[in-house]
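Consider the single chain below, provided in structure tokens and representing the form predicted on its own.
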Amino acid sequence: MEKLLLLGAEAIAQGAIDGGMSGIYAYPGTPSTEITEYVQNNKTAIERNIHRQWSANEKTAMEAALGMSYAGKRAMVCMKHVGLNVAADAFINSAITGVNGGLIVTVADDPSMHSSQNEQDSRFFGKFAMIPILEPSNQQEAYDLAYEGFDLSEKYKVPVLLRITTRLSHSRAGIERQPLKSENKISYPEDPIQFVLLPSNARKRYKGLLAIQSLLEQASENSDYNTYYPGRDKSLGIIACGIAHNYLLENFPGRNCPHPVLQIAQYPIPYSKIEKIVNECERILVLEDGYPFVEEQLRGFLEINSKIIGRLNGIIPRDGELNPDIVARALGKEVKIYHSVPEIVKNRPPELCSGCSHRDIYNALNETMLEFGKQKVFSDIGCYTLGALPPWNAINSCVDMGASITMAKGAADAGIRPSVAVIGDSTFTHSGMTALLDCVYENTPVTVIISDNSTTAMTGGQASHATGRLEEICIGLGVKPEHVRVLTPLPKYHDEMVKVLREELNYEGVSVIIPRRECIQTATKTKKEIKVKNVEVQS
């Protein structure tokens, strides 16, 4: 079969396409974004007309994928770990409704918080939902598990969680493709009320979910991806989960570990294999990239706390991503430092691009806020979050997508005047609209600044659902038209921006200010594409 050199994220996308997927649903979020982008540009996906447009947020993506599954088709929904929090309502309930067509929920976790606000481990969500979890250790397994995950989902009639971490998602390796499968035909659930979670039906379906747990455990025990490798040195046994298996093998010449190793890539954890390695070895080192998910279960299952070492006893650091050096230290190996960084070299924090429209609105906002006092500006997730750093120091919160408006509302309810929210256009349609509706319902005195750069800039310039619609949305939600103000954020309009900001900050009601200018990065890219097209036409 054809061989391809792919990122882990791309391998998952290719595996899903080859596995007969009919639709992918997602909201951009590093390190998961490249999965959907690969499908969007894939020749087979285009020829088959696989659904591949971005969703407004992770919850809508999860629900749309569940709808495609209802119709008997195979679907994948993708997000980063904090996106699973947004999708959690539909995700947890989808385990109870079950599926018709195969459904894979792919979540990319971000240990060390390279581009995230926490280190959340999504395996806990999978265990909470009581569904199978797949965790590849390399790009080939990422492809294979995506390819085969639909079969697993359809066999047990439940969604499957496919969990990866940043390094696997963003590293590249060769993969070998399997035969391209046909897409499922439309079919309806055998039980016409399978997806109706009225309490009487939900109780019945929940009992059904509980009833298949032993089958899921047996499937994990028999999985080709949960492998026990015997070793001669039984002073230590090693349980390596997902990418941790790769890090382990990197520490041994020829990738031959002398200790017994249990590689885990499918959950629930394979208890018989766990018992085997525990009974054979003097101590057990648990390696996992993320929380001590398996380690905690071992301690409760085996009641041999003194024998288990890992994140919970400090052998592995409790926070941060795993890497080969950390594994080496846990194995008692010496870790060489080949290069030291001179003290003169310092980390440079990220900053807003030169020419970014967010710069101009922050300059105007800071000048205006001198009249009203400090610590009254709330924000959330996007490029504009960099306004918290020098030289602006303009915002005072960043909790989650959409929290800027609701936190500003709560602060206004507490008596803070003025109370200001700064949010981006894509984040607004992701999870800011309902927050604005809360403000309108109570006519809360807040000023919402929707900094509109007409794209989802932070994750690479994906299309924004808000482009060309913001004024209509805000007025439709009930904001008075005269208090929906559109500005052009450029230095030459600085005084006008300050004037409008001052007027709306003094208004005792809901106001929305929309500073609108295309992202400098996408604008540059668009100009280059137009130039190339003009050259092609002329030639």
Contents of the next structure:
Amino acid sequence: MEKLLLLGAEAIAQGAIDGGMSGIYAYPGTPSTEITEYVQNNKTAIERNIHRQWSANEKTAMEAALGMSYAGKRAMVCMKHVGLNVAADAFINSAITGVNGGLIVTVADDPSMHSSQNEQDSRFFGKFAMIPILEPSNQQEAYDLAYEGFDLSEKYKVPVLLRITTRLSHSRAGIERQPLKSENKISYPEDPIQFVLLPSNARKRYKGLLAIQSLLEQASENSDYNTYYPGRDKSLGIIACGIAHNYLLENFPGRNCPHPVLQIAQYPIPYSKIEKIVNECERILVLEDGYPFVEEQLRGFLEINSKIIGRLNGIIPRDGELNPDIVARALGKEVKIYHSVPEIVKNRPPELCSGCSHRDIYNALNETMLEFGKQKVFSDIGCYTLGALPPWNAINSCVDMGASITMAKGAADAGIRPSVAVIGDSTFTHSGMTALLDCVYENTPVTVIISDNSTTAMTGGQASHATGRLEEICIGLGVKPEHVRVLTPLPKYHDEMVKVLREELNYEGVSVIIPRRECIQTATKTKKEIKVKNVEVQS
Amino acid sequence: MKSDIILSGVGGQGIVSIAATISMAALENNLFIKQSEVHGMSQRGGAVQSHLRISQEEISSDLIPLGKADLIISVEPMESLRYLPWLSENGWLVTNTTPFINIPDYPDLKEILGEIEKLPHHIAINADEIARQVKSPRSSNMVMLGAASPFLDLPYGFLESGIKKIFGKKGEKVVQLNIDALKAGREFAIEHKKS
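Would you mind generating the form predicted together with its partner chain now that we have the form predicted on its own?
Next comes the full complex, this chain leading.
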């Protein structure tokens, strides 16, 4: 079969389609966005009408995927690592309800925070939920594990966490496909109260989850993806998780590592294989792209296993993405650098695009705030977070999706006047609506600027649930119609924007200002592309 | 046959089109490929880079180790210098000389070109100008690929067929404009690599 050149993210999408998936649910988030986008544009997915529209947020996505699983069909839900925090309630409980159709929760972690607020490691969430975790080391394994993950989920009747990191998600390689499977037919759960987590039933379900733990451990022991490679030099044994295995082999010509190596791609940790390598070797180097998840479990609190080395003893930096050079140094190899970066090279941070509407609203806001004082603007996750950088220095917070409005509320409760929130349209419908309702409930004096570029811009211009209904949402939540003000953010309307901002900043109640102009990136896409997109949205 | 290549530029300059052409050429010829890209926030006018590895043998790491890149292809002169620690001892640096200035403290172009001149193996080419000369002003990235082609461990014909495969949908004319740009870049590099 012809090889496909796919990103790791796309390989997962293709694997899930070929594995008989009936629906994918997701909210865009780097580095996970391309999984769903691939399904949206895939011929088989379109022919089969696999569900592939975006969800409002990761929690709604997780729940909808669980609903599809309830109906007996195979579903995947995708998100970035911090998205799993949003979906956590549904995620943890889905392990207790168990599944009917196979359910894969794909989470893309972002060590080194290329595009994120933190570098949390989702494997902890998988362990917390007590479900199997799959961690592919390369694009082919990403395909294969997505393809086979549904079987694993259906065999043990629990969701499966598929964990990748940025590097695998955003790197291409050739992929060989497996035969296309048919989709599951609708079937109801055998037990009609399987999904009813009333305490009496939840206790039963939880005991069931505990009871299968030994089976999940056995599955890891027997997994073809947890491979023990013998080696003659037993002064060091290496445990390499996921993509770390590649960085290890990069350091040995011909991929011949002289040390025993245990490659881990399926969790729970395979106990006997670990026991074997630990007993055999003098020291154990643990390589993982993320937190010291395996290393910490092996060392234990009392550090009886002092022969375990890795991020916790400092031979590998405690934070940041792994790479072949870090692994080389941990192996005691020299990393040679022949050319250094000349001093004249300057930083080039990302910036708001030329012609972007956020620029105009920040210009107006900054001028207005001169009258009201500094450090009163709370913001959120999106392109507009770049307003924190020069030349604007316009915002004072960026914490999590939707937090701008709620933090502005808390600051207003504390007495800060005016208290301002700047949030994007897609972030608002993701997690800002309930925050606004809190403000309405108490008529808290906050000014919420929903900078509406009618797309999810930061991740590449996905559809926004807010498009065409923002005013109705705000008024429906109880904001007074006269305090919902729509502006056109263009330099020529600067004075008008300042005037409206001033009026609302002086108002002792909830006001919403909606500067609305389409994202310059989506606006400049060719007409043809836009046409294709519209057809897809309607299908 | 093995080439480890760093591609660099500024978000929005389209370095992925160069990577995609090389990868397509390599895939058609059953070589192993790893092509690491930047998505997300950095794409907004920030410094971007892509690690591209092609080989007859299986490739392990998606990232090229420091000091091991055979080639840096940069569509922007200052960005070409940012990734020098990855360049191997005898590696080539091939860069466009047209600056992309979107920061207030962008250094003097003469100083940048001076730093490039210090490298033992380099090609500095005004790809925008050459693209205009061959009447294909939007193909400066293909000029860059052409300029890098003598240093790629890949037969030149593979690149032309890669272009045909990628741009084929857009019609014969677009394919030809890109191939013209590729050739012009290649000729420039062959002429200048001896000096």
